[in-house]
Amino acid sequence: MSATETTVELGAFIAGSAEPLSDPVQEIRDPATQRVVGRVTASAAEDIDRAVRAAHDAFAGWSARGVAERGEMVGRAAHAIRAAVDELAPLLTAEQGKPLREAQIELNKAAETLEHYAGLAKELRGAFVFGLDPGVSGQVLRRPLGVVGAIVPWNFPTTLLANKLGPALVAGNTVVAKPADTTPLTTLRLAAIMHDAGLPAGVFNVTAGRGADAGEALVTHPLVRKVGFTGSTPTGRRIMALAAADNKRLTLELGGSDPMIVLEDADLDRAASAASMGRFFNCGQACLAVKRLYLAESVADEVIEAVVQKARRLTVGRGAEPGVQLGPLHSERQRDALEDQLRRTLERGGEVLTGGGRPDNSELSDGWFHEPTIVLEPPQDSPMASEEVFGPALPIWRVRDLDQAIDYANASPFGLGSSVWTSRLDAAADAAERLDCGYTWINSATKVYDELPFGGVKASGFGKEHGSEAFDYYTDQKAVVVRTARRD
């Protein structure tokens, strides 16, 4: 989407047809420039009654096809996706502000969630019980929920949306999604791709709007059975509380602080890449980025060294443009909230050691960019060390050992994902088992696997995404007690 074209106009998605854009507008803009990108229509209360109500039409329908033939067409859907990258990746950029081969590398990822969950419906089954009595026997069936409503953040918004989707459809259910109202863009646009490539109309809706207005009208349907957000941890508390009211199934995938540990004897090199990646990717917007960083004395100064300078190699720049390797925050709101949680923090302690503010970069002025930054040792009950940091800065500390780090570590009131970085396969083992969080990497990459169930503790939420588990998420199991023969 080049700065040429005219901005994208989108109405509601519901019961298999893309609605024309309608009042009440509101426009889409461009993090790194700030140009309206795209105008969709927000979503009131009797709009998300018209989508629940279209899912809720689709389910008899949906539900009773058989599982494999839901997977092999949630598999074609997938397909559809990946060929529409090309023309996706831009649009994304556009609202979202992340480089382009990032939104590729995110839509691929998506198609890949989805490809997944369609490979595992034949392997979607319930449970037989011999014996339980002479001529007794017991079944236990897995049964779809109904109509599920899927929330998502505006920093991952097709990933984290095939996160809900692949799991909701292939067991089941219909599913109506309200993307975040500043990027609702490509999620209308997959509604439409996914319909032509063979969805059934009604069985997934996307209704965009802000998260007062459609979001909670979309918590509160009487006929929304299960509920899957990522976001905030305060949005989260707020959703949970709307739910509790009708009993709603819930996944609650939330925000996070994860550490990552390098202990004396691990593989420096890979570590340091490790924690910049982990780190900077997406601008540093992700629940799953390296947000604290604890290094074992003796290497300290040689990660610090590296990593300083890989930060000062980055290329800060608009999305759109070749080479740019970190793209703008995605609202003021974003880059004022990172600012002041610096501020916040040195004014307890801590050394930066590069970066620290806005780029100095007149072209980058109309829009949200900040500096990669690292801050050393700030003070554990600082804010950099308490709260979620959501962008492009690292705090990094020196430790002891593993002891201290791991005490470091497990003070954060979040619990999402850790990493360790170690040689020795009983510090390792010994971490994982400690470390209060619901996802471990072991000298790898912050990668998330979808064959692997991912999911928090603490404030992080609860509930799992991914794997097989996440079926446990989208369907009630029911037990069913069946006397076979009558035995006096």
Second form
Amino acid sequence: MSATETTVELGAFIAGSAEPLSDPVQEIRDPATQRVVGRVTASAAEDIDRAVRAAHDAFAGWSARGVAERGEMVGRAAHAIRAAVDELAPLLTAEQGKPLREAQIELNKAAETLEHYAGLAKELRGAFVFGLDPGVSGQVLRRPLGVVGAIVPWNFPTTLLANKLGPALVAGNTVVAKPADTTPLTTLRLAAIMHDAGLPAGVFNVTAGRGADAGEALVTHPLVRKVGFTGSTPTGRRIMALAAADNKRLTLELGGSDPMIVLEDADLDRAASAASMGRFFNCGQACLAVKRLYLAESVADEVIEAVVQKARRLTVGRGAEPGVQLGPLHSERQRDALEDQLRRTLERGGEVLTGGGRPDNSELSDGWFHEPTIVLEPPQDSPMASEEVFGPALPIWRVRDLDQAIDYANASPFGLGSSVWTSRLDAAADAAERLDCGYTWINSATKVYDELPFGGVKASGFGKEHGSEAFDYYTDQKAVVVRTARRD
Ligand code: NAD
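How about the form predicted together with nicotinamide-adenine-dinucleotide (NAD), since we already have the form predicted on its own?
To see the whole picture, the full complex is given below, headed by that same chain.
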């Protein structure tokens, strides 16, 4: 029987043990049908305390292992995830709503990220400085921090967790993860699979629960030394305030409103495909997505026509069904927020070129579906320009030139990603320097590489995930001064 037909029951995963379901219980519903697909223990302070203590107890043994051994264990756990993709993908689709193919892509990407850090284990280096003074040298040691709290949202529950788990575990930390309260199922199974693959008890624990109780209990627990958080900007700010009380370290990966700029000399076919893919993947619920499209006037009509046609051709439906390209939004709250944002925007101006409402299909009426939507020229200070659009709706503007596009792009409070499309090297380099964000693609968009540091600026947060740079955020660099000879 598939995950879409059964109801999965899972308690917390603490100290290597998949605990039985216990009160209070939270139901998990399929966003495409509202059917209950799972029940989990909605953990609060007591479970969080047990999980953090288990991670704390495991820390001494885990951090004392050789870094290559930790890398090998994380690599084996990643291999086990790959082997379990057929089991996990339907579960991820059932709780999140995304098409099955996208669930498989997500899970393989999570495994790939863990493999990347497993491979980097042997490269984790400190530094040695000769001759600070006569007979005196210096060392820079990298020390793990201790227990890390990893809090992630529902849009990519497993990859966003892997971004934290990989560098944290390889560097010698132990982890307590709290997935979003609506997508805990795959993460709880993931912890069990990684433990069965040899990850020692207590090294990786998972507790489901709401942000206000489980999340805050994790952030404020005195034994948690660092919080790796991905989620909305308001929650990031709340976590920052809570973490301040204890001087906890933070990485905050927050919201975004990525601009895509297409100049007159771009490859227009590729740009139109990237805009459509970048906007509608995961039903538009991605931090890195094409959220504002700026087109040079002379090519605007051609690109608009191509993007509108692509949006109209998307197959909207339940993620578990073959051939579906656009699933439902994740929740009623998400669809309400998108509809409200569209309404507030259109009151100010702008023209809907396609979509704009719910699909006219009674078979989809139980789910949180929304048509792929394109809005032309809403005012620059309207909600679709100034807020994050977290759903399948794309605003488009014509621009005079690169300068105007960059002015509009940088006017956003967010600074996560951006892309510029042109065949002119000088324009591309100029834009990459001036766009105020953490990641710029030239003639491509939205694909994140494990090899490069990723993270936002402004309201999009701070700190880096991916790249060897991520280790800086999961280790302390400690200076040691060594007098090796007496020469004074
Ligand atoms: P959210 O902030 O509501 O929730 C994210 C997580 O935080 C969940 O696990 C939630 O339970 C927890 N949480 C909520 N309140 C909390 C509190 N007071 N203390 C501790 N934990 C708390 O985010 P969301 O709306 O579920 O996710 C969508 C947002 O995430 C979007 O803004 C999106 O852009 C952002 N996001 C950013 C990135 C990135 O890498 N920058 C990636 C994906 C998503």
